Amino acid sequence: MRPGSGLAVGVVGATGMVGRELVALLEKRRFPVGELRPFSSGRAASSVRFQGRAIPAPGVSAAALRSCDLVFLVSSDEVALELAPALAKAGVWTIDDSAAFRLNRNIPLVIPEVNGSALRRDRRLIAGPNCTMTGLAVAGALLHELIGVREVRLASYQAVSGAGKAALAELFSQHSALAGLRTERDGRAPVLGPGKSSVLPRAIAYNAIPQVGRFGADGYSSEETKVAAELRKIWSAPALKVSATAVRVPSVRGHALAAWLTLARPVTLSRARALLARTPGLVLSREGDYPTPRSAGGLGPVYAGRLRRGATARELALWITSDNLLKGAALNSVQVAEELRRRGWLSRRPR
């Protein structure tokens, strides 16, 4: 890492789960980092490893960020609202992974293989998508482009890592507390009861929680509302009907979706399979096979399987999964930066 060569890259939230994945991807994908400036996602002193070195990650310095060429924000909405507009105004390319700007009509919300055309040279603040919505947006992109998707119904099965370090620690703790669990002597399954939780709305070990985020007046959770609104923006489909139920399940990483897509016109399964097979960023399982969160864990693409006919000739059913920390977050941010470089827009600023 040599100051003076390559880009000065800031990462706010570098010590969080997504931030550490992002820093690792910058090295793995040989992104041209001349100087990495990581900033902590917490108050405790910490560091990140990059190119064989432990680099201190102090509290955020706005001055240090303003002199960067590129800044990744992988922190909270509040931090993004405080930092991002000023950075973009100062000419710093800023890629934000929070929900703060996703639905702002003046800020591109981008998944490069789906709507990279939304990038603009004069808009230096770019929003990254919700990790749950990303799998569906990628998987259905070509179907929507060539045939048209009119309605989406989905149920999500979301990994605990999507709720952060504390939630994941709680999952592990709850599992450890139940390590001696056995079938009852008379062969019956044990009754666990509701359990206790301090991070998630309910105990997550051996459970499923149909709440991701807070509930609104309409009964939908904030996650369900985000998925619907962001999918409409990503696909440029304001009239798209979306019904969603978001569920937290006790998997570590990798979100999964059961989705039903109603198309503008009937399509044969063979035609649908052919379109899915050539959809950028998607890996389609062979017939009779399917992906799972564990099989997708640590991998970059979106995976799909169990393609079948829905209730009508215009409806398709599909199972989708992807690593929520990678394609749903860190990898997408790095891919956006790579696309900016490919276009010749991202380069070293005058020092």
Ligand SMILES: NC(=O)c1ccc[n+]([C@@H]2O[C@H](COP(=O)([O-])OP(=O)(O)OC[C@H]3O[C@@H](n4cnc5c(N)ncnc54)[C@H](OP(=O)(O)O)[C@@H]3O)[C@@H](O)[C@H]2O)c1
The other form holds:
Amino acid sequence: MRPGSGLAVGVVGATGMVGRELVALLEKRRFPVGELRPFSSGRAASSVRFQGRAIPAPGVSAAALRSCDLVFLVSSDEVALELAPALAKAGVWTIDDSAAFRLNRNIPLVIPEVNGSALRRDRRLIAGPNCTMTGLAVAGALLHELIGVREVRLASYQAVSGAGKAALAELFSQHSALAGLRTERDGRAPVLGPGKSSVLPRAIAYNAIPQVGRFGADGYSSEETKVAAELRKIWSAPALKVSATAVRVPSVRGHALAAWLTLARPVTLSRARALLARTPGLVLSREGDYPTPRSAGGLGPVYAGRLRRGATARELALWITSDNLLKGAALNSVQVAEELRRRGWLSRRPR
Ligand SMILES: NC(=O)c1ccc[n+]([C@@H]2O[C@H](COP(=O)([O-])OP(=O)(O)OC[C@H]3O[C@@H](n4cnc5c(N)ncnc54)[C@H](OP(=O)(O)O)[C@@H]3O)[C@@H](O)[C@H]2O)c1
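What would the structure be for the form predicted together with the named molecule, given that what you showed me was the form predicted on its own?
What follows is the whole complex; the chain from before opens it.
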């Protein structure tokens, strides 16, 4: 699309894990971009590929962002806090994937197929949800709407790309350093020891780390706290009880969750299966099959399988996985923008 005939779209953090997916999705989904304005930290010369061209991604220009019709913020909480309020005030639709505004009661936190009704024409700043919570929020949405979910317990198995490009580079370099790993000469399994790390809190190759974010005074990590608070907001369920253990595992992309949902009343497994099968945005595996982070990687929907009865007649157990970079971030944000277009709220502003 030529400049002048489409929207001016800014992407702050375009050179990151989420940003590069987002730029690719704008092209793949034929979002009406007239001019793409990508930005990075500006610390090194960088560019992004869009419609067959390499477009430079310099450090942020607030003036260039202010004259956009739509800005995606996929950078950091700090950058979002600095840029988003002024952009929204200037009338620019601003969709932020950081955690900075998700729990602000005046700012919609939106997964379109779950709570698109939270969008408001006069709320130009919109938050995208935490990538770990997204799979659960989508998978349990219809069960919650029609039966009521009272309590959720979960353990996550989170991909390294969820911690950004530096963490993924750390996984790959730790993995290469162990490339020759074999059983010992006497046939015993090697003992790797704790290893060293600089980005993640512990070595991640061949490991599992029960810390995602910082620990609070209550012993929960910031990720675990976010999952609980954001799920309550997205489902409009302030009394929902949530207990989470968030774990980083050495998968590349695709967060997985083992979740136990306690419902308001017992349901048969066949009824639960029927509800999950018609939940928007969810693909339910046939009985006996299940998705994995690798099978969900690079794909848009949320996947679930291994539906079972939990410890009580009201509890269901479910395995859920979705691509953290797509439905957990970039795709969700593009879907929000598409929804704004569908409603006729997002169009070219007078230049
Ligand atoms: N990764 C996920 O699965 C996921 C899911 C949901 C939400 N999010 C959120 O999405 C955001 C981006 O995450 P990510 O994983 O893509 O991170 P990332 O791979 O580390 O990329 C960060 C991006 O921000 C840019 N940046 C850094 N400092 C900046 C500054 N001062 N001004 C402007 N740009 C700056 C980086 O530019 P350079 O290339 O120049 O360093 C890069 O483009 C974060 O808020 C994260 O919490 C991530």
